[in-house]
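There is one chain below, alone, in structure tokens, taken in the form predicted on its own.
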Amino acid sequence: MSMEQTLLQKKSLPDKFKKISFLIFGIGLLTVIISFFVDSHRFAFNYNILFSFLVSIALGNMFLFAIEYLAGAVWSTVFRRINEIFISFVPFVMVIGIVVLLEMHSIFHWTYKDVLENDEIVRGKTPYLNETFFIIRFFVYTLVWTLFAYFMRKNSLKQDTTYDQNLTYRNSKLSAFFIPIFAITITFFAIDYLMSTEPHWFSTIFGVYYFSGTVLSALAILTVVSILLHERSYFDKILKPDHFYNLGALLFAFVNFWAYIAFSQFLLIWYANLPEETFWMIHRWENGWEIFSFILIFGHFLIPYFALLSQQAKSNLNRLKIVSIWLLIMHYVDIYWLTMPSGFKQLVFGWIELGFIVFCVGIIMILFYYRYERMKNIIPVGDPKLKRSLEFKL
């Protein structure tokens, strides 16, 4: 049998991992419906925590996708397949979006009347922040990331057959439109979602931001998940250390770039030490928000960074399947920094919080599985990179 024969061989999921997958997505979404009765205020600031920690996974790994046909990179076309598995995520997750537009009203205090009448700075803001032109705005971004994760799979996907090398050229074009739009539909995304929780409260770079932590948990995923698949056989032994070893450098270059970015923004509020920005800061450093504070400064930064910095760790699977995991875990902690503190004054950490994570590693299992089933090749077969992918070294 050849190569090629053997590559296009793709084993199935067990029956285990689809009922381990409804059964956490289950007790997730029961948890869920029980905290919008027990508290609809906190239901609401969790689904927003969600939503957002969702389209970082879809859309980050658009993001990858995107930057490895630009740069013309050879030693992640073999990760593709997994990468497009969560982009093809996007539709889905803007559908569980609609429900954040249905309680809007619990979530952003400027949708309130009486706000814009006593409240001039929230006045000043509303020619954007109104709920009109935010829902138009949600459906922009549905429409565009949609597109472009289609036409994206489609192309990569049809080259399995066609072996076309054209279609390569046509991703490297899309690609470059991409990567221009992404930039703009992640800043006002993270404006709307996350920073507008305070509309008082600006930061010029929030959309860099938000976007680090984007781009380091969906290479985490694609890390956890590539490395799982490995474990198990399913890529047939053609992964090499030296391919992991590349996830491991994106992933300790990404922590540093989050550490950087979170670094110069809280520097900037630090010195300038205007009112207007200061009060975010110092509220999520009182009231027991500093307890989450002080875990994203370790548990975001410090632990991932020395448990990467050594070149073996860095193709560690164990390893680095950990901290993978717990990078989104960080990321997770680090939207819900961003946005809880904005709907409560004292911290907020309970079961209903946990049944969202739950909930949310279930509606990430339970996609997986559907989109990983219906796709013919783990790998790329009809891509012209692949050869030289399968023989990468450092």
Second form
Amino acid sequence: MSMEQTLLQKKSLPDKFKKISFLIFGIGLLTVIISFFVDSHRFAFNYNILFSFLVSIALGNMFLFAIEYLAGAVWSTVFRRINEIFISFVPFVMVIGIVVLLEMHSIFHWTYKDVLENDEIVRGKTPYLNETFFIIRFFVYTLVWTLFAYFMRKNSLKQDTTYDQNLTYRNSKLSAFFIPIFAITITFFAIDYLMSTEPHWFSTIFGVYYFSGTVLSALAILTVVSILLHERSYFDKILKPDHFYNLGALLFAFVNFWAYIAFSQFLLIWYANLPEETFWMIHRWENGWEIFSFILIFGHFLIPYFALLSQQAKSNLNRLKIVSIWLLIMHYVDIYWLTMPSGFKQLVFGWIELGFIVFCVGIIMILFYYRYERMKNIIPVGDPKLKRSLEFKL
Amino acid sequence: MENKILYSVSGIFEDVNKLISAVKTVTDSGYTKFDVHSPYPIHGLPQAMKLKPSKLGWVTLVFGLSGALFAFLFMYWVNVIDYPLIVGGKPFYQLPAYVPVMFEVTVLSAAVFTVAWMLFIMFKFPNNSHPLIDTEYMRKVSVDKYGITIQASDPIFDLTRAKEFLQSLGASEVFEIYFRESNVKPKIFDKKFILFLGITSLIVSGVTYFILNHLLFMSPFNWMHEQFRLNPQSKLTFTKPETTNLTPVEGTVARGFLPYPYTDRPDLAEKNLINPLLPTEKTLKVGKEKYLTFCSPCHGNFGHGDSRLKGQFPNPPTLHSDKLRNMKDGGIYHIITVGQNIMPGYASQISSDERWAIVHYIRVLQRAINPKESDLK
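Next block: the form predicted in complex with its partner chain, after the form predicted on its own:
The complete assembly is shown below, putting the previous chain first.
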């Protein structure tokens, strides 16, 4: 007990952080509002990307949280509070997502009546792709994710005061239910918000593709936030390089996983060579979009792969920090690459896109600030695995 | 004992944490030639021993990359240089199709060469004359104990001091290990070993023989042989009478094939049949191709009856005889279709249009050998 009381006092974030995050948020918000009046089509597409990215971060952390309980992982217990901060983003992110519903006509052209009349392929998909069902699905996602996020966090936070070991068991059960539901909802989410921007195209691996990016970005944001807090001794230096080594190894694994899935999708489309599938890839290989295809090949796979390859690199905090930020940007670019060419024939990239990135950073910082301040402890002090986690050795 | 040369002083440790702190002390006391043994890899030990990072990772990297390169070059050589084949309408050089193979070969080559390098280069595998081998110390540290070995060649080594030092660190047992007097030869030609090899090979070959010749034909392994489906050319049991092949219904005409009505009447064929094709360049090209494929082996490339068969088959008469030159197109067509003397009919191999095209080509050959007056002007 004494160790916990002396070691694990939570420090609050400096006021400067709050000011900076509000500044970034303000700049982002201003650009976003201006962009709505300048080019509402581009605004809507970018907003969809922003929403999908935020969902990635929140849901990915829920997945990591569930995996920790299911696998009985010990090393990651010290990071779980950071996970939970991002998990608690879920309801806010879904509120942000309502704008996507309002702007549906600018993003999804299957919502137009004249498209439905003239386009037999899109008409055939109306049992799934129609506005009512789309909105229903949005609220189903919101409900399911929010409930899971709420109960997972509730059990975990309650343990801080009650030290009840049953809560760990209860969260394990919850996680076991969550994983299949997560698999289904994230697949449908990817189909709804990313794949249906091009309703003629389909790929059965698409849900897995989005999932790989989701987990990668969740790991990346977990890594970068933990390292930043650790460097400013918010963790009282209780974290060892061995803990970060595991994060680095997982990052490395998921960089490979993403490449594996992305290449699988490409290879099958390329081999089968069916016009109904290839046009999507071809479109991303011309009219300037090929720049982003190349950025993904190098930036999302080759550069982080070689940056994380050696054993020393995975426990080198500076390198982990840079690679994690880089991977977060790459996941944003990945979603951009998935959806943007569906709405625009020629490459579009400019102040609107940058403004949305700033806005996204601002949202994450502000949400992080408030959720962090509401936390009582920075590590789960009541968790029975905590002692082993602190003593974790590779 | 006196004339033996000391190799090392080795201590046994019971506990990992004790071992690591002991290793740290050994390092700090200035010993440089020492080694630690444990039955499993311990993280943090290399740091405690102040070892340089292992170079094995570079071996993996180099062999992994050369595996990828090898796979790429091999596939490129096969698909582009040595035996270009069009597969699925793709170009010969097709990087996406190479990637899975390159990936697998990278993994295989990296893994195999890492292990091989470790065993044969770093551990000097076939060499079994190391003084630690076959000692009580080694037997213990390869099961459930840990050990530190301080070599006698260390510059600050002193037998009694090293022994006391290890004991003070918490070693439960301390051994003195000596070089062998003579190199013990490996006992490969030992009687027992030969017997073991013989028995093993007998068992292995017996089992293999049994599996391949008997087991595979026993139930349930033979289930796949006996399936309730019709094999090609097998007897049909549901027809009357039971036959192997069903003949088409009488009077059936296959698509694209009209029955030939003049089989036994060459005179009528010559009288009634008219060449439906015009002697255009395209037709003549087809005719030439088919003539060279089907006719030229016996009739010769220019129709002189100079066959390439070199007496294996009687030579046919020349196609430039007056009889054939004056024969109408229908007559020649009839001969190609049903055959003549020992020449078989080609109706089943050459389509009707192609036969007419061949007739045109034969006319061209005839006119080239015996040109008309007007051609020579």
